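As structure tokens, one chain now follows by itself in the form predicted on its own.
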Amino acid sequence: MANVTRHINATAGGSAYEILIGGGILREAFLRKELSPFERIAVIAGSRVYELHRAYIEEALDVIRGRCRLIFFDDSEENKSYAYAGRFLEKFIEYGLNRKSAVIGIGGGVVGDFTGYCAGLFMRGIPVIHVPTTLLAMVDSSIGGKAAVNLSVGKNIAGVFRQPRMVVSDTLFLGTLPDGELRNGLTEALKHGLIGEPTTLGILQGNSMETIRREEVINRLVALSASFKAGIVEKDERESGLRAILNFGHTVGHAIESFMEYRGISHGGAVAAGIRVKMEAMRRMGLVSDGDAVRVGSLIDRYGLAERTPGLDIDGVIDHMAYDKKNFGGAVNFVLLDGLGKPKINQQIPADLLKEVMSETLT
């Protein structure tokens, strides 16, 4: 049996839970006391990860076989919808779930969002356990309790806060993760390094796309980001202040994604492009040094994180920033740095400077 190499104790919203990290730990996790009280368990598994790891997942499920029902989820953004969630809630009733039941989600961020949302609604909320299978989900979306589905007007409009009972970051799943998906997670880890988790920058600087996948390296990277984000969420679960620093790079990144209608660019590629824009703008504003800007730019290049989009309509992207649900009072608000590791929320970048930097770095 593989061993859990790292335990992180997380607390938020009056709930305490553990984040388990290690390679090949899924069966061990399902044997833990956190699952013992539940009479029935619905396991929502992403179709793609199940196809890749069917034997491994089934072996782990053997330990809860008599009380679990496996439900497959075609984990696309189109299916992360309010209407689709209704179908799964009906399945919960069909399978006999009740207040003494739980839901486990096995998959990437879409699966985690969807699972947490369904668990949060069913009978006013039953426990959820996350098994993130992508690096992005391990370092970011599985931690913090946000769960949402999409409406026709936009992404993540209908949502709940639902802290998990446990998070199982089994890095064995990362062995089949394509480089493009790995980069999405590396971008979020880089973000954490820039806003207050400095050890992450050293790990990224000391490795490459080839060596970062080594189990001891990736486990440590996941643990650092998970611990950092859990600490932020503990202080500000509902994003009333401090938690907003986690949006660093996302205002520009989300605007690029939205303008491009979520086609032709990855989430990580868009956010990394947003980080590049921020670093250059902050350098010109005197908020970060030339050396730090070069250092961050070299890390983005080393891992191929940012994506250029020739011919991108910069004015159109800027217009989309105004739609960001985190903006208030008519101003576009950014998270900026007063030096590496020192984030400040609700900051502005001069409009002319923003457009100039975006034109130079994005196209």
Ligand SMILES: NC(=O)c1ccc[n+]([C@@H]2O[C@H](COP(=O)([O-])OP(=O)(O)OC[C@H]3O[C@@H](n4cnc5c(N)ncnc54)[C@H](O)[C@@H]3O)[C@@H](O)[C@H]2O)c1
Contents of the next structure:
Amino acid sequence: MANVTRHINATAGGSAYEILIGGGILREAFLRKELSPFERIAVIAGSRVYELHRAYIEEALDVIRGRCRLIFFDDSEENKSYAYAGRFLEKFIEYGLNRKSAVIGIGGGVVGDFTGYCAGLFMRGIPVIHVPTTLLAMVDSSIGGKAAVNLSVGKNIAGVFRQPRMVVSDTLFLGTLPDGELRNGLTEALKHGLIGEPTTLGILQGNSMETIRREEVINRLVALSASFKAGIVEKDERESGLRAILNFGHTVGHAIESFMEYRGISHGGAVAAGIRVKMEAMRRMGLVSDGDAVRVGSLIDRYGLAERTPGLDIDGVIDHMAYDKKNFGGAVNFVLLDGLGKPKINQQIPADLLKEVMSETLT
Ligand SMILES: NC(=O)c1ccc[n+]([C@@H]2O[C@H](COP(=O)([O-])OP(=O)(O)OC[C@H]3O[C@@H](n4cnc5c(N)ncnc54)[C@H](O)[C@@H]3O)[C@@H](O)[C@H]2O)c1
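The block above covers the form predicted on its own; next, return the form predicted together with this ligand.
All chains and molecules follow, beginning with the one already shown.
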């Protein structure tokens, strides 16, 4: 395969699968043996990405044309729901899918989560192939097997673990991804860099928003980040310990997002703000050096990853974080670093320090 420039062998939940990375690899990927056993394949395509890449997707689908059925998914967070999934499961029956069928999801994390969830439920589980089309989906959500949909009471509450049969990260799709969406993925790549994939930090440091999209650069970043996450999941698929390090920056980030009711701030912007809070708190606690804190802060600035929220009610966010955690039966614990690349779970930040740093960095 000429265009597959990176090829990662991943294992999770006792089964092995491949992550293919490269620009323009979709058709080649659909010709692979992984798809040959399936008599019928439902292809769930995000409407936006299909609209932008129609001819390219259709050309790739030609190789499975006789046995695939394309289903469009208006990929909003509202539609990533339990109720909507029920409708798709009924469509699967209508289209003649059975236990020898598979589902392919083409889109961002919303499509991937939705597709994985439907595949995990249909006839007690049929194979899923992910074709992530956002950077976040390539470096994060398509890897790891978590697939959840939203209930009216909260996000990602109804879920399954469904490891993919194959992941096809075709970076050609990123050509149409808006910068804001790209930043969401860069934040996750930065997070991987901080918790144990140092080469990622070097790539971010050696590039800028202008150069990071270059094919060779982005392919390398996706490969390193995806491979790092796959390695963590291989050791701890169900998050009984190690996998929790992937939540670095997310406790504060989620609290900001949910306090703001998911309006006026992006997921990546909130997580990057959470990383900034953590770095500064860890610097003051003597866990990371001044130099490392400055280096990470300037990366966040260079790519414009973190969003400030003037007037944000810090006490409100902190109460929210505590309330959220207690709901899940625990104290407010964080992933902290004992030096770059050395994460530790279940750590505390003194309450006064947390409030001080949040006030200084978030508003
Ligand atoms: N399962 C997991 O482990 C995991 C991890 C992180 C996030 N998630 C989930 O992922 C979702 C977020 O994913 P996301 O950041 O990819 O957002 P998304 O799926 O909402 O995509 C963002 C936007 O980009 C559009 N888009 C997708 N590909 C495009 C392309 N190539 N060109 C132009 N536009 C494109 C989409 O239509 C959408 O409007 C959330 O629902 C989150 O809960 C899951």
